[in-house]
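Starting off, we have a lone chain in the form predicted on its own, written out as structure tokens.
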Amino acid sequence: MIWAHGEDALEFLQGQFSQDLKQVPAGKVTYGFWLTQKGKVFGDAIVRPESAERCLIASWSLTADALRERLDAYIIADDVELEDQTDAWKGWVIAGEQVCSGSAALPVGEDTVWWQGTEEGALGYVLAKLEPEWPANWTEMDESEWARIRIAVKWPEVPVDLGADDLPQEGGRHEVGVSFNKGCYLGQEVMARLEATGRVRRQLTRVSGNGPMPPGDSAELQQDGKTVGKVRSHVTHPDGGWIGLAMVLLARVDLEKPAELKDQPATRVEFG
């Protein structure tokens, strides 16, 4: 959690963040990415512009030190100070059908921030200095339940599912995390080119398996003896087997046919 403040705070972040912060009403929240010059995902964040001179930044994928180091590298003559506020805030992920009807009941103000990422599966993030008074019909979930919900709606966890070698479009997050109408920002040229061509070579997709969980991270998927992708994250399914997200090579994979795990050829893996 970082406060960016100073005369040039909003203008500076506008040139770094993938979303159009100038179109976000004061006190509202938007989701986006910090990209490399090649358009790859350095990290993601939610940002709440308070004014032209004050913005709140929160990231689950980057520590405050990592984010400050990244932003500091591009501060030249800008009047911007980056203040670590991590110790003053707590964060929660929220998900499930209850979110759509109950998130409006959460307090929103200087000491509480929430952002709802998608209505499908209804997930989002809550940040507060003190734990909010949750709606009465909400229940606490564990990490496995959170993973099952976000995998079901193909919401990638950065950097596990969508990271330093990936483009936002490959994870399907450009629709909510990238502006194609704002001016220049780091990685904008690549984003604009992909928007014009509409072509990516890889795509994050849901997968499910009927056997044991994939061994470790980045388990390879094969069809006809050829590697067609890698499982990025996975979790057990209550009905048996497992579900996950995999980055697949579109030129090689046939999403209508099952695949298998390289080291577990008896495991049948379905796409979608």
The other form holds:
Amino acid sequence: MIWAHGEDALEFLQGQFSQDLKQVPAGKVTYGFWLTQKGKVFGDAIVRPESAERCLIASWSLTADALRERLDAYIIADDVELEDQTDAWKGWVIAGEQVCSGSAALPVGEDTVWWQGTEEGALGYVLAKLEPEWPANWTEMDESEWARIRIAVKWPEVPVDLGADDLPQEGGRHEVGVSFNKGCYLGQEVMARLEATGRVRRQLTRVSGNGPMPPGDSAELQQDGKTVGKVRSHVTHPDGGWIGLAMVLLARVDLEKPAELKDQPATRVEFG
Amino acid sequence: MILGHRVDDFEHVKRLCRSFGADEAQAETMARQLMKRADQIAEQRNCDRTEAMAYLLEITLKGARGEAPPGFEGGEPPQSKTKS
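Previous: the form predicted on its own; requested now: the form predicted together with the partner chain:
Entire complex below, previous chain first.
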């Protein structure tokens, strides 16, 4: 958690963040990316602009130190200071069908921040200084349940599923996290060029397997002996087998055919 | 080296900003901010204030010329030397 404050706080962040912060009503929250100049994902965050002089930043993918170091490098003559507030806040991920409607029951205000997530409404983020009073019918979930839900809606975890070598478009998150109508920000040229003229060469895709889980952190997928992608994250499924997200090479993969894990050829992997 | 020894001279920094293309009001704001930022960088990176100001002014000059400052080529900022 970082407070960005100073006369140029919003203006400075506008030049760093992939979303149009000036279009966000004061006190509302938006999701977006911190990109490199080449448009690759450095990290993601939710940002709540309080005013032109004060913005709250929360990231699950970056530590406060990492984000401050990154933003600090670009503060030249801007009147903005970055204050680490991590110890003063707690964060939760929330998931389930009621996220969109159920989140209306959460307390809102200066000390509570929530982002209701994707249009599917399946997940969101909540931050507060004190734990909110959750609706009575909400239950605590473990990491596996969270993984199943986010994989089911293809919500990539940064940097595991979408990281330093990846574009937001490859994770299918550009519609949620990137504004194509705002002016200059770090990585904007690549985003605009890709939006106007190009298509990505890789895509994050849901996969499922009926055998042992993929070995290691990034299991190579093959079809007919050729590499077609890599499983980036996976979790067991209650029905048996496992589900995951894989980054596949669009020019090589046949999504209608099963694949196999290079190091575990007995495991059959289906796409979708 | 752009400055020499006059990094503490607000008017000197302001004149430099004017030479980069800023008008009077902008140059005054930039000079004030650059001096404040130089103090912050000197504290964070445990370096001399002269070095910090020279770094900032080089970036400003390169930016005014449309050139990538040293260390910013390739899309990543230089690693900061933060104080442990």
